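Next comes just one chain, in structure tokens: the form predicted alone.
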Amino acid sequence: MTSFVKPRIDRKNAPVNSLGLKRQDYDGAMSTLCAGCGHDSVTAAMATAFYELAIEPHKAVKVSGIGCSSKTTAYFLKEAHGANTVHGRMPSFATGAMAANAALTYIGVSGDGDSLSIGIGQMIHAMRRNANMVYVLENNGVYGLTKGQFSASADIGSIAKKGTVNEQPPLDPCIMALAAGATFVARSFSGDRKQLVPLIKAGLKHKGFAIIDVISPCVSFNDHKGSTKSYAHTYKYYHKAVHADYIPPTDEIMTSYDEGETMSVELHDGGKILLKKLDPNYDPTSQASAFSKIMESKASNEILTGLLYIDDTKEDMATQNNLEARPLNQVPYTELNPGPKALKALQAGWK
């Protein structure tokens, strides 16, 4: 992978968080997508989004796998951990990590041919899991690094550059995280950061998996006539069921909303989800009400998006393993290697 040092560029009085840091500093690389590429705005909203939140870089894990999508780690938290791993396999790394580690905060992303082919057994076990993460599924419906053939997402009908019909059924990675048991599920559109970098923020503060499927256009493949994936076709069936917005525990709520139309959901850290209900008759925190949503909106071509789903009494992975709280690395090494006393007693148990 080809990576160059993106030049920082300080404006006067620029706004600093709570740590002092700017925006500058949660960047990462320069990027080297296509022109255009939907990624890149992803990018910018997971950058935004650790920045006001206020998370210390060196305190997050990026991971991610092989593709277009697997690449944008690099071009953003140049301070963090991070990893490119096998093609697919992205979400076991990720676990690992965490049950050594589970006091950073995780953040994978992955595209619809890392995550709904090669990867697919892996993702599911993350959800069923529910693993501490925010999964960013950058969806374009094409292999993009290798020249635009059809992913397992891209619907039954598109048209590629060349033009060769898909007539093979997708898989919705929504529809497969309801099933498998996330208790985060949402939808949003690369080109909507008003919608996405809040959605990103709660995810990061939702303790368990959180999945957020991102409808990404490839501009070099998968932009043009035909295509369900490009900008054009997006911006014309995107639909808005619910508007969320995270608010941190030190911040007082302020809203203008109007009753009845909010829903409040709170963290674990004490800050609290918003969601508006543009849809009064969704309930986000009903997995049966999503499912309908979600294939009513099939029938009707509608992209729905927004936070589709949510289930904050679940617990994660490592409260449900009893993992040790402590990093691994700060375990002393006797109560790692207890001696051959501890190892015979353990033994006789078993006998």
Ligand SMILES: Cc1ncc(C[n+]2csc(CCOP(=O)(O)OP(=O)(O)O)c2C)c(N)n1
Second form
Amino acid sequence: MTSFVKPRIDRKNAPVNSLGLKRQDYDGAMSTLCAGCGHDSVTAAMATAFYELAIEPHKAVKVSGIGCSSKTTAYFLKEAHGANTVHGRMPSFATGAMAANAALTYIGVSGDGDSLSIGIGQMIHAMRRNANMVYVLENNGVYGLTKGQFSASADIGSIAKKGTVNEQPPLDPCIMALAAGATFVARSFSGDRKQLVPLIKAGLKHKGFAIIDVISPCVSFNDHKGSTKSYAHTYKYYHKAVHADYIPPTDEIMTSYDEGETMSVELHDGGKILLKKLDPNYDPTSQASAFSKIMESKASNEILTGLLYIDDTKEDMATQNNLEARPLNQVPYTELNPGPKALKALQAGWK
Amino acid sequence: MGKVTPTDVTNPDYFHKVVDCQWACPAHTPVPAYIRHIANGEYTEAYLVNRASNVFPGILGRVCDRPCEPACRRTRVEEKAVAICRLKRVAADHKDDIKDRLPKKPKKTNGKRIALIGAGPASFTVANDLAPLGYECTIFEKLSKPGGLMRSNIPAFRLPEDVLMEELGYILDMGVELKLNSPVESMSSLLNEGYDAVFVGTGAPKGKNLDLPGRWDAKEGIHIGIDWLESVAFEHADKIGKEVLIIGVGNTAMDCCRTSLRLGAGSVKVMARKPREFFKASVWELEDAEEENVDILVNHSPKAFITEKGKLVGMSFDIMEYDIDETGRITDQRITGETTLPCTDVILAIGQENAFPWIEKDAGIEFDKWSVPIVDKVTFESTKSGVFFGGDSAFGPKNIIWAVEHGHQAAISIRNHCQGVELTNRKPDEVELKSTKMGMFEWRYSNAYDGSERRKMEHIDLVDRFKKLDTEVELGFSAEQIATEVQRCLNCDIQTVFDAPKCTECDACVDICPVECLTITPNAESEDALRAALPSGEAPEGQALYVSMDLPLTGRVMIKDENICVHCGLCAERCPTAAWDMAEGIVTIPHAQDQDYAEAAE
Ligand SMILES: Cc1cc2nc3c(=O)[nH]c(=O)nc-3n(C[C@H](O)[C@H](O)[C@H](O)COP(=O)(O)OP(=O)(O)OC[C@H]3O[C@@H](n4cnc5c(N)ncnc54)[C@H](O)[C@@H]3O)c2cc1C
Ligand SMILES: Cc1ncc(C[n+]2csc(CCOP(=O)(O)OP(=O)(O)O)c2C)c(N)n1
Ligand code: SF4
Ligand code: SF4
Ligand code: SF4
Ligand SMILES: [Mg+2]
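Starting from the form predicted alone above, please write out the structure of the form predicted together with the ligand.
Time for the whole complex; same chain goes first.
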């Protein structure tokens, strides 16, 4: 717990984005998480991504479930809309909000407990629907908020703070996402902001469900020796496979990389995602390639990171379901509620 | 590929430089330390901390040139610097009797006799440093009162006589002999009197003249600024004509125009040759003069004095126009017209020079081609062994605080000289670091950032101001003003000290920093390349970039832009492993008494 606040200090020459806003305009309330928590670092990365993309804070929606990770929606974009929902229920809430207003930018924040145990059904269905949102899963291998019980992402052999050894196999959100039909699957680490910020930006610009599984160490309950989700362990086994940069429609791609090492993916908005790959034979637009790459990395104990799979051609939830493009609060009342006659006519069609 | 080497924070200059005000102060006054004393109500301590560095806190708290304030870190996060100078005055105004806390006149002297020429701040500082160590100091002064230009030129409405006398008195009480009305007229004969060392602190006493047509036709009414101020200070002049023109727009001009108003001038105009951005006077001196309704006319270049039957009646000027490029430099100039202004008096305030008519050519003291003595910049020794210069006499007109610092340095040299120690054998500066941590989120200093704006010094009403020549204009700070102003200081001497092996690279410090001055990044081949990793967008001038040792987990480095850190301590509060600490950096600038040797017994 903290007893201080970060003051707002307007230093001279502070940089601004294209809206004229400063990075601190994307901050939120002071975090109450333990000092050194990976989640705070992810919070900063999310705020930076919104700042760099110059998204107006009041045109963003932050949603989350329950957990330390889920608390963090309060710690960035204080002008944005948002809700902490019920444990594991963030995807349904987000789906509903998107149906009512598809014009906003959606970011969901969850934890490995919130997503992989109580909320697993919710998450899988949001992926399957290809709901247009970024889903940041802050993965620390434990239930941080309830004091460090193993979560469903704990690796076999990982040792709890008090000595218990986990023997159940972990669920891998990336593998599940590939299986469920998510169209943007990424993994990263709270300690690598150079990778994480561009990934969040790419995810925000991707039309469809973007999951980013972020290893985010819990300093209080899972950062000791023997834990496979500690800072030390993650830094050691961390492997950057594919770096992704979002290139806005107005910018040209300028690279001097060799053929095969880079590829670009066209997005709906006319922009591109530029992928820089370590292995030229890896094709992140192929589900099968991504699947086998992730499985291989597991066998060699590597933490494979970067944008592992992307498909920007699939229709998102709103398009598939022919949802109203205008925010419902901008649709005239007579159109929203055409009256009893129209209702009767509709019902007659179903008789 | 080369890598930037980790910053050597053991170099005493490293942390000293972070304390912008202290680094900018010629005498390196530990500003934040005395401001904290004031915040704690410890006015006497605040005064003594000041006095150890700058000798004259009461005087300087009113009239210092304050090079510290433009340097103050506060100006990087808001408009105005901390009122460093006026807080010095607060310490002086509110201190208790400090006589017992000062060095005493020694019971026995060491038999070394030092002659100090001129009773200005430079000579007084030398005496202050040497007399308590047993040196017999004698000050020779031409005028009938001590203080140098602080007495003869700085008007009493800025610097009251009692304040000046109090601080000179502390030094005289250490057993210093003061010989007034005693001009030194021959260096050679002084040297024959067998002094162990001679210090020349005679200032830059010659005001510049302006030899334009008509200059010598007027019998009266044309004054040299510094001579005129002296005659006012010594009550030889007590009035001036109705219409006064001041030529020049430096600090002397400001004192001349404000003094004229107090001696009965009806209209006072300060005539500047160039536009406002080229004025030499300090901003605050300009503001104070303009508050008194002095007109400042720009782009008027003096052309001729106009006299009628030997009486000054006016002055003519060329009207100038300048081309100024985007860097603010004049690239071209032309005359676009001419004008004549009537006047009863003209005061020339266009500069001063050194003059040593009393130093014989064969005295062994060499001068350069501008008749400036050749003086060593470290030891202040002239080309004659045992003869030292300091203050305005050494390198031309500067200010009081420089005169003090020259005095400190010359005193070290004189002590070495008398003890047969190499003059360059001087104790180096030191920095000692003391953690300020007291507990969770508790530090020995008030670290929370306070956004208050600079308090405004109240001035006595205009109607009351001109009644007497020596009515002090500034009223000092009220208790409420003091309480607010001290909290504006960012405590730049409470240093962020990093212990790389403890860092787990969690980014907590990077994210909490309210000015984004930290980051963790792979080391790079140059400092510029490292800076590019910072979001600050700050130009890399001024302060250093701190670069840590390699971090244990990834081999990356922690970097910190020292330029914009506000010393809020949040990085240290947030760090789960206490890799960051906030430690008070106490800079020791050795004076004569601190030199590392035992004096030979008499
Ligand atoms: C009008 C004016 C206003 C100023 N205002 C400020 C200000 O607000 N703040 C600031 O910091 N600085 C100010 N200064 C500058 C400051 O006063 C000087 O830089 C400082 O006093 C220099 O100190 P010093 O000890 O070198 O010599 P001085 O103060 O010049 O003292 C030299 C002394 O030596 C005496 N002397 C000279 N020749 C002989 C001799 N042959 N024998 C015996 N005695 C001799 C002189 O009479 C004089 O008393 C001002 C200067 C002027 C002219
Ligand atoms: C319905 C319900 N069941 C159980 C809980 C208790 N609970 C609170 S947070 C949490 C797990 C949080 O783990 P995770 O999502 O990984 O978040 P972390 O704190 O690790 O970031 C649990 C089980 C609850 N709040 N509500
Ligand atoms: S903030 Fe305080 S310590 Fe820092 S430069 Fe200004 S006066 Fe000096
Ligand atoms: S003290 Fe630490 S947190 Fe505060 S400004 Fe300096 S580096 Fe940033
Ligand atoms: S908060 Fe401490 S441990 Fe974390 S990155 Fe900063 S210095 Fe390192
Ligand atoms: Mg968790």
